[in-house]
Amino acid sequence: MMSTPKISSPVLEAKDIVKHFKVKDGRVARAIDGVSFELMPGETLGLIGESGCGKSTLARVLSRLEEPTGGTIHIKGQDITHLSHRQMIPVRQNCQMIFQDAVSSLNPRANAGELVAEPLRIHRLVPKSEIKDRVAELFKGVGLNPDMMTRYPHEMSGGQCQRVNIARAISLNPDIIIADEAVSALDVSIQAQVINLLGDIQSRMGLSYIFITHDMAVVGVISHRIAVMYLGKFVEYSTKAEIIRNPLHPYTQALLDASPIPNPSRSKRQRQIVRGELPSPISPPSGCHFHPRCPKATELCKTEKPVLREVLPGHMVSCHLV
């Protein structure tokens, strides 16, 4: 269970983020289409949606692995939107990523100790003579025996590799970690261990997380706030408690209904089934992008785009029916 962060200035501010990709025939894929939010110190923002909705693209834009088409990104008050690669080097100290595939995101030619030591050498935060001891501390901090420093990625399990990735991410004492489907490729029991580890690290270091997943059960455990994403836009955005107890957008309701219920016989809410596939971002539907799959869609939904607006204190929804 994540502790509640203290209120202060945002560590990350995203304003009207847009990311478009040109395709071969000259058309444009609208991967991200106007996303805004703030991330506070010690907070976890859970970002959830189906595969293809733009979550990973948003992560890469926020970390400047991709150049945004529009909008602005501020980290600790600094505008990083169009910084050069060289200018981004000190910024990357404050914002690190953990990727989905724990094994393939590690260099197979380097052992675990070398992989964790690499960012320390690049940023020169630790004297060369102290790097080995610092790496051993980081291994202990993520639940790995320092004896494993000599092992290569193929000699470790997926869970152990992800712990190496976490050790590498926290080695620079960042303020923000973006975890892109960091537990989805792991067994359920290992998922729980990694989520608990991330919570412990957050409590120790005061980190802020953007945690990307397609699993509502996972995001409900780790997050303080939840943003529900559909076809490049936020369709619902509020606290974890509000999203779980009072989902207002039909898509959010469908994501919750897709999660297993411990005792289905005691569930009073009728489960909502959403049929069809996620539309192409190259030719999105008119009006509300969700209307072709929405069981509650009206004629208004087919012709007019809904605006993300505050319908309850702190609860933002993009739906004509709310």
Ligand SMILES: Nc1ncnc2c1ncn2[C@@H]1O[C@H](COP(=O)(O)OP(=O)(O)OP(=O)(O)O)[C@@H](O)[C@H]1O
Contents of the next structure:
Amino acid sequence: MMSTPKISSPVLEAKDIVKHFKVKDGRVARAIDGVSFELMPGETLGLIGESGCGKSTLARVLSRLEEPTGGTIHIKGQDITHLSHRQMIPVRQNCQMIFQDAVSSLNPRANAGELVAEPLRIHRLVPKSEIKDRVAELFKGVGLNPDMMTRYPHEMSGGQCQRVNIARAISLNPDIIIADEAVSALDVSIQAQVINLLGDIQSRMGLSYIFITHDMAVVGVISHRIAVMYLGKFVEYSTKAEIIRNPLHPYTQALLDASPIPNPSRSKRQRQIVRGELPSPISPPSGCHFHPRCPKATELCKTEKPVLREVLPGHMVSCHLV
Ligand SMILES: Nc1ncnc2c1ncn2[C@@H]1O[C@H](COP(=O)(O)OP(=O)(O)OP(=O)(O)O)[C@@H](O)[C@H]1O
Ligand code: SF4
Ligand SMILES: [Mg+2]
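For comparison with the form predicted alone, provide the form predicted together with this ligand.
After this comes the whole thing, all chains and molecules, with the earlier chain placed first.
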């Protein structure tokens, strides 16, 4: 069968990304242990996994806030893996990050208008005389009344502050936004509004997101594709529909079982809960890293590492039983 021709090239390509941290006694934490994926224009990749599995480290490596220990990162075809700080300036403009703590991400001494104007000034994207109008436009674009421009971060709600962070990020017209738990600290109703806003912005601007969360319900709404991470590796990676309808890795199944989203695959198998705690990436278990917690583990799982492979078209899983 002929493969579907690629209609466009990826905005971001990560190949075999490894990030080791040296910890005490000369030991090493393998925070990211060989991650590869492609992010397409207009695509949202949801990155999910429990606390400590390496989501933020991957985000920080992709945006070069951390040096990768191994692997390569291409953004729009350019190898950015070893660019200098100076060379990274235009790349940073094109690849923005939004963090969980909306209020403390903002300079408390600047008002909302100044905060949104700042990136435009620094990068000289708009003539001085047009900055005010552009800021007002950006406010409207993120659902904030331009009257809010005089407010300081402590005078705004978490949701409003996150809208200011989003306005700052999109002001530079990036191709990529990496959102690390960007809605996790917000009330559920506000979460939904911010997720809708991100969806609207994506349709308007055609940008791509890497959307990091530990919440399956959130990732199930916003993503086109989902990567499930466990101890620094992708253990399952496919379209959202496949992951939700046909989860094949026992860890993904357990994450879905623990989430409130309707899960048609659940009735076909016994409900699973992830037992125990995530092991340390300093001394990961032998064989399949998930084996001490996996309800389906066999003897083979204790000794043999499963490899991430394509088991159905576009559906990657690393499990001996799949
Ligand atoms: N600077 C560092 N030095 C040593 N170990 C680190 C460092 N940063 C992260 N780690 C380790 O790397 C692993 C992954 O951490 P990371 O923060 O990326 O996880 P996460 O998936 O983002 O978790 P959370 O959901 O809690 O945000 C953890 O074991 C963490 O302790
Ligand atoms: S390889 Fe074995 S331990 Fe790992 S997820 Fe599959 S069944 Fe479970
Ligand atoms: Mg994190």
